[in-house]
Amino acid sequence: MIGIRVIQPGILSLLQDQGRFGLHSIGLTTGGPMDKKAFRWANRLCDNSADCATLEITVGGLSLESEIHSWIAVTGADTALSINRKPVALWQSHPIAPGDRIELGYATHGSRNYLAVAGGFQSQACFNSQSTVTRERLGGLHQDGTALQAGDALPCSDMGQPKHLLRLPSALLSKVGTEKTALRVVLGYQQDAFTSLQKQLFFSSQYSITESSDRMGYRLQGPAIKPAIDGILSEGICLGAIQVPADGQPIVLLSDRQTIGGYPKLGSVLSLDLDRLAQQLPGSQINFKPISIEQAHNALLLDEQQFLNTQLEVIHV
């Protein structure tokens, strides 16, 4: 199948769909996009279904050449995007034709972009997903967990010329990436392993994202949190879980997390806030605040309604 060819792969560019579900029992993690909201908007701007595969580009430096007529959209970090060296906007769709050069610069604010193409990228699925998990050497274009390489051909369909293009409304676009609020945390049952003083210390402190952070988890540096127990029997780990190892430095577990673990967990970061966390670079300062399960449910419902009810601006071609 013809599609889009990789000229320059950038720092780290991976095929990602929604993820690989129902396989924790055999030790396979979920994977999928780090910033799920940006991923969903990229697909919606291309009139795609929610499960279409996109490219997740970390930091930037990607260069592609189209071999098809179609349209694309790029969302996420503030990054210079051009088609045939002409600057074009993020958060809206653009037509492409055979021979067009698509170039993404390096992020100036945020760290991850999502590039969707109409109809989605269509590599062979591995365990029912195209998502790339480099740690498990699973999925992706070559089904072995490797990042994109120069010369790779990304299969996607020739969709012809678009009848219209789509753009995120300017009122909503002005809010993208501007949130500076604390990451919301739902405390778990193992909170009882932490004294009230330790929990107060955690929620009143700032933490730095360390260089030892990746798609598996963000390791933090700050005031040490000491649980009353050294460990627990290994158990399943959810997205956003805050593990506290022996050194007391928290780890927020993300898309490529291990399926089980034996460190005490203070709670879990609300999934909506993981999108913001995923855009932060090492050295960034973050803090946390506790919320109830009911508040978490309300936030998720309101966000989903906003996503579904947002009317995209139509650009006639």
The other form holds:
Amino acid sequence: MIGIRVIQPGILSLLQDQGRFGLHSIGLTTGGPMDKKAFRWANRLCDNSADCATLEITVGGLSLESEIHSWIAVTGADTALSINRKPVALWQSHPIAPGDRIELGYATHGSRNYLAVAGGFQSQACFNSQSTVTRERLGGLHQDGTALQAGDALPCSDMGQPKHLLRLPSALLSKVGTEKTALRVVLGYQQDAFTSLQKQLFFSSQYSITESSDRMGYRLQGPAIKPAIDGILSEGICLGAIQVPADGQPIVLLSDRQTIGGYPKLGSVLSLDLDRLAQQLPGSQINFKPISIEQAHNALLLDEQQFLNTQLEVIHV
Amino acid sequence: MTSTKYSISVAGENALIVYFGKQPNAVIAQQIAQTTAYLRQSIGTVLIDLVPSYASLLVIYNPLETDHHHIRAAIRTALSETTTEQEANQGSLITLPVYYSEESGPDLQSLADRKGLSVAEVIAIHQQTEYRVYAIGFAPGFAYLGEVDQRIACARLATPRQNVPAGAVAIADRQTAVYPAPSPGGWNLIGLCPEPMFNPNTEPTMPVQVGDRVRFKAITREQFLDRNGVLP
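Next, report the structure of the form predicted in complex with its partner chain; the form predicted on its own has already been given.
Expanding to the full complex; the earlier chain stays at the top.
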């Protein structure tokens, strides 16, 4: 199958679908998009089902050449996008034709973009998912966890000319990525091992994102918090878990997290807020606030309804 | 399982964690294996994943289709429906062949020296124990086996190796494991196992699962090579 040719892979571009599920018991992580909302919008803008594979482009610098008729959409960080050197908008689908050059510059605000193509990328799945996990040498175009390389041919179907194009409503567009509110945390796991004073310190402090932050987890720097215990028996780690190693500097565990670990954990960041965290660069300041499991549940249901009820603007071609 | 003290805690927006005790043991390992199997059936499509470990089980669910109250109830039912007292020795027994030698286990001599044993004694003691699979994690297919006899329990290397070969049989404290793939690692290497511990192209992908029992059996250099074992 022909599809789209990689001319320049950029800093780090990975095939990602929703992720790999049900395989923690053999030690496999989930992988999947770091900013799930931007990933989901990219697929919706292409009229794709939610499980289609996209490209996750970190920082930018990607250059592609189309060999097919189809349409694409790019969402996520503020990054210049052009087709045949003509600037085009993010958060909107665009037709592509054989020979078209698709170029993504470097992110000026935020750090990750998602590029979806109509029908999705169709490389061979690895444990039911195309998601690339570099650390596990699993998934991706070559099923070995490697990032995109120059010369790679991304398989996707020739879809012909689009009947219409889709665009995120402008009212929503102005809100994307601008929220600077505290990251919401559901307390849990070993939270009782942290005194109320330690918790107060955590929730009243600013933490900065360090350079040692990647798809596995974001390491933070700020006031050290100390649990009353040194370590625990290794146990399962869920998405967004905040683990506190001996130096007291919290780590928020993300898409490529280890499945089990032995550091005390305070709870977990709400997934809706991990999307925003994943767009932050090293040096950014963040803070946290506690919410109850019920509040988390309500926020998730409300957000899902808003996402599903949002009508995309139709552009007739 | 009514006599067991367990607790259920929130882990995150879509996960609860069940704690079965403070220290791992064969009874707890078996309870976790049975509860895992029961929940896999009983929770249905709202279940996203289960992570059994030493003395806990993480239950991950779809929060858009259920909530923690329903999952708590399902966990309590599972705990009351599974009985393990008489069956604590269950779980499959898997025998893994090991070529123990100084060429396949570069830390064998130093471990023996540190523990005041001969190399032959270290090899014999490693084979005497029937181990439990307490957890799988760290890397795909990496199974933590316990507990290693105190006489050969040995701290991790001060400086981890950059490259531990696939199949390396290793000891760290009271745990032992077979490295499923080449990776960095700080465990003491005592031999090589020719059987793949993780193969994405076979079903099942791993010879063991949490709750199973494992024995090691010495094989010769020739037997190791006959089984397509690769020496470093």
